[in-house]
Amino acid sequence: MNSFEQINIGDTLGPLELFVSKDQCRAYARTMGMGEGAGRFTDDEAARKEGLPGMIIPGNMSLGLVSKLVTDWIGSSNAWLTRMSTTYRVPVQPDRTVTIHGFITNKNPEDRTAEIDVWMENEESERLVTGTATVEFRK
């Protein structure tokens, strides 16, 4: 990544493309604890009782793969992401490839932050979920 100085409002970052597997997205569940009481997350017949296309990746774990594009992108600079917030519109299925996406939307020298729209797209394009990060620069 670039310094505070070297970004410019409309800089893109990615496109990350991930593959999740169905394995990752149990182990995530178990991990998390979330196996045994939430279906959706571990099974796919579990899931479309609940009206789901399948099992679908925790909002949790999505939220963790968007920051990844962030996180990524600041890399071992002296940035920190210091807030995400993210809008889930459409149900992550894994088995499939994503792809995040982001761009600086504003810059503040005042308090050297950088504001990046972020978002996970399916294979049609689709946007499964948004989002907004604050990074913050130390001098």
The other form holds:
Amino acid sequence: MNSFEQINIGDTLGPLELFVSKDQCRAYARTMGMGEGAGRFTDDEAARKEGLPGMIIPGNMSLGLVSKLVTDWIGSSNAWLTRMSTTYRVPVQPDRTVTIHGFITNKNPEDRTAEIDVWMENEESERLVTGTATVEFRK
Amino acid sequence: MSTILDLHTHSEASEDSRAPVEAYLNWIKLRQAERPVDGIVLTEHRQFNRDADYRRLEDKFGTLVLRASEVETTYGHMLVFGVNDDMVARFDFADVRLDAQTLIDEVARMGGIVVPCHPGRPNIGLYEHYQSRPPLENVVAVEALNGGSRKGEDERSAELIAKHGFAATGGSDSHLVSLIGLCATKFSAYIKTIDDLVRELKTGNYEPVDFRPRRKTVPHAVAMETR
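Given the form predicted alone above, produce the structure of the same protein in the form predicted together with the partner chain.
Now the complete complex, all chains and molecules, led by this one.
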């Protein structure tokens, strides 16, 4: 990643293409203590009983995936992710490819921050999760 | 001289958007070749931002900024153009169950126009309401293209338009800076004020325009590492 001075409004982050398996989704739910009473994250049939199309990825997991785009972009540079907000528009299903996109939309020289739009799309270009992030650059 | 306007946008004045108006205008300037819009209409959720003044930004970026509102009715969400003091006094824009027919008729009487938005969207779109209830009267136009539509939603809107003969608009429904101007409306007339816009919306002399990129399907993706 570049320094604050080198980045520009309009610069892209990604796209980051990911395939999240059902097993990975189950592992996340287990690790986060979502096992009992959270069948929607671990079992297709339980999810369908709730009116969902099948297993879905936990919101926090989606948040992590979207954040990954930003933290990968930051890499080892002298900056950090200070804020991330997300809106969950459509349930995210595992065993599918998702693509995460980002754009730098604003720069504030006073506090050396950059505002970034991020979103996760499915293979049909539907935006599943949208959000904004703030990255602060140290001098 | 024609005018292309994004008729459906949300700035940080809406609770679910963090997009500053200035950032929208800067993005339009950056992306002018792909999304040649001449202006935007801010349609904040359940409110009318009466006192906002964007003239400095309009001058800075050379882009028109008009104000309207997106309200919630018994037939789904609708855009209200030409909001004035009479309408604000007559309706509680924060009410999520405004009577749709009363809103359409009264806004027209007070000099404005109501355009149902994302009509093909489940629960909050006109299409679904029309499946079980009588159609509304005096609807001139509906939003045919919405930048936030999922697969099938714009198609349902098109079906509704074909059946009822509505005029058709487009708007990005942007809540993020980088999504501004993805869908818009091309008017055959020159529009400079909200009165111009209301007048033209009543004529039907416009068409929705789609600037959404056509993406290729991802052939394969990197498996996420599990740690």
